[in-house]
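In the block that follows, a single chain appears as structure tokens, in the form predicted alone.
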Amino acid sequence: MKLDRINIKTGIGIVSLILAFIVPVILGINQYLLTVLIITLVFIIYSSAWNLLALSGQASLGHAAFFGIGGYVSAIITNSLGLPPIVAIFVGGFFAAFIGILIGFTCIRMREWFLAMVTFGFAIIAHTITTELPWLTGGWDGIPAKRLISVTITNYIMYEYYIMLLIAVAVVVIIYQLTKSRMGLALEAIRENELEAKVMGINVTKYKLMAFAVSAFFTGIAGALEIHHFGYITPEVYGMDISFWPIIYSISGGLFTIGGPILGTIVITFIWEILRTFGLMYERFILIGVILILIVIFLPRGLVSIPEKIKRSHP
């Protein structure tokens, strides 16, 4: 039974893969839709990553300051070392998850929602001194970043999000092995009863900072993703979106598994870029609100768990 699970999660693995790799060959190059499929990828990673902290126990509302800090970095060193964007992107992410050590050194005792607050406010404060030093991040006005692929090349946005595509698959990759690792263990261990946890001799500081360095570093990728797509980034980049994003998009796909994240971003994306299609702006918060009022009220587990829920009730 559990391998028939496993293999029917490996083909819809495999097929979902296929498509991402021929949806722009079916496409052909449309800008908009290339353009919302490389931003549903950045968040696929941002919102993975997010889910790897929350498998610890560690809830963060301010992650949005390690995807803004992974961008900035990025912007900095290639406008002014003249790095290359894609060698900038881990350099940005390496320093988000630097940051992510030490904010996890401040508060590793910290309870889930205790250390929610403080990432929060972390965020608001990285925001501000953004904003302070206008010789170095813009201030307001933000700062130019090179383009990852420029726009003088035939088709560069296909080539962007194929380079978008393998950096997705790679890290999910990554922390789906991880997850299945010894780490992966300890994470599920601490989050279900630390005290148990330690008293199994799992060092919990250790592994608690792992998962905040790594989720970090991910997620600084994903920022300086953005940003390169983009080719600018401003103190928005901070925003209280920005954090409660990877948040709706975990929770709505199904908390605490490798293919929550990645579903749920794609989902709620098509399900906001259609209402934004019918003129739905500020609508598309509301509804977007009770989609995920409902998930929470009649899939707890996320929409992964539709399947399973089918087959329970047509056995």
The other form holds:
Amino acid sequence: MKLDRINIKTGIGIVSLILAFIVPVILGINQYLLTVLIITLVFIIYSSAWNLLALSGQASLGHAAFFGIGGYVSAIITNSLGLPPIVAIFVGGFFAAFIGILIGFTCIRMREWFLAMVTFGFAIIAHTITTELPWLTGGWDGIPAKRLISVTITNYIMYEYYIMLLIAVAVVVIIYQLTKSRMGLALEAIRENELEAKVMGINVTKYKLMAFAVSAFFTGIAGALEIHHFGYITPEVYGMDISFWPIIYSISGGLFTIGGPILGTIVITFIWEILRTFGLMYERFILIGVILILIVIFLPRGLVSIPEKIKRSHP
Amino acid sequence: MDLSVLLQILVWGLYAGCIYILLAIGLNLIFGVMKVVNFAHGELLMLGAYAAFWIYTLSGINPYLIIALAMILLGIIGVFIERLCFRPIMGTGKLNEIFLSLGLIYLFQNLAALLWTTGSRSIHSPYSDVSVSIGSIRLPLDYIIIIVFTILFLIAFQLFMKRTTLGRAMRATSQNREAAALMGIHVERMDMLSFALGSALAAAAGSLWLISGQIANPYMGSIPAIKAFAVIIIGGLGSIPGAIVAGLTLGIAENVLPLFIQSFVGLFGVSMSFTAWKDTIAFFILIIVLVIRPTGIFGEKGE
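Same protein, different state: after the form predicted alone, show the form predicted in complex with its partner chain.
Below, the chain from earlier opens the complete complex, with every other chain and molecule after it.
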């Protein structure tokens, strides 16, 4: 029985992976569609990274800080040192991880609400520092960033899509392995009861910092990927909605699971893009807010828990 | 630095502090009774400001009289939020409260943008040209009225909490929910009341903010709300005197510190303006306090 369920899960995973790989083949090189898919992949990385930190019970409301730092560092070093973007994104990720450890140090002793406020504050601080250092960051106007694949290459968008897909798959696999490792178990134990975890001999500080570092690293990479896709970066990457998107995606998909952030990102992006075709603007955000409230109240374990719910009501 | 300039800024800080205090007291009350932190509190301030704006625009009566109406209106909205959103998730974990508040923030901000556009709204206070001179400094009358109003609100609130049966029941609920329920207090009604009162105080803050010449837009709530959180974190969750001290300190510090830093770096021949760092300074203070004392300065151990 248990084996069956695991098999179904791997089956769904493999099928969706194959689908993701052949989408450009089936639907052709559609600029709009591939752009949407690329952004979806970026946010799958981002949400999965946020979810990893949430696994330790630390819900950050300011992950845009890492997203933006990764993007800015990557953009600045590609512009000044001439590094190719594909290398620079990792430098951006490492820098974000470094900042993540620093922020983690201030946060590890805090309870949920305080941590939420302080991380939110760090995003605002990052925003102010960026706008106040125009010689480095271009101030409010931002700076250009090299494209991941040069636009002069034919079908560049397709290559970009496949690079993003490979990175996203790698990140999800790494995060999956981490959650199954000692670290993942330790993080869950810390979330359930920090004191008990400590008593059991888990080094709470070390694992919380590790969660911060890994989460910030992948978030930085996601940020760098996004700006190398768009070709520019402005302080808007520190916006409140950039911090909130991974939360919305993770919750609607299913917190603390691997599939949750992926499913949530895909479903919400799909709804979002459908609403866009109707030309709705504020209504979209209102709907997202309502969806979030309804999911927290009626489906606290997210969309991934629906099959289980159905099974339980029809045994 | 000129002394009169400093005094002027001090009054400005005092006035900003009053808004933070009103917000923080409401948050504190809700937290005390329900043990819930409403991150969408700033959106209640925004709705309060819009309520005041529309009542004023449609009726044209003295804006200071409108505050009471805006408070009642927001009190009703607060009851709905409590019943529909927070009650179903009570006791399911603190992360859920944070996430639910995010949903409320999205909902209210964009509803306001949809209904009333993102354009800035303002009210022309009848006293906006009047100012009181004390020595060399000139204080706008509106600031003084706001400071007086805040003091009156605080006294009324304190009297309500200490002298009335309802206030006592609310304090009992916040001290020990189970015991209060056993004593025959309808604790769920206390939840509703605390949310209504907290929302009404946010509406008072919002309408005072608007009347004093600030502009209203759908996104105006986030920054004051964050400051109010800083205030209750610094002052300690559940502590009203702490909130007053921290609110005034924050209001003054964030207005005076940029000037101090500016004149300090001026000593080294660097001329740089730090007014853009105002909000950042509030957060630095918050973070430093929390690093030293994760439960806040006046906060009790644990929560």
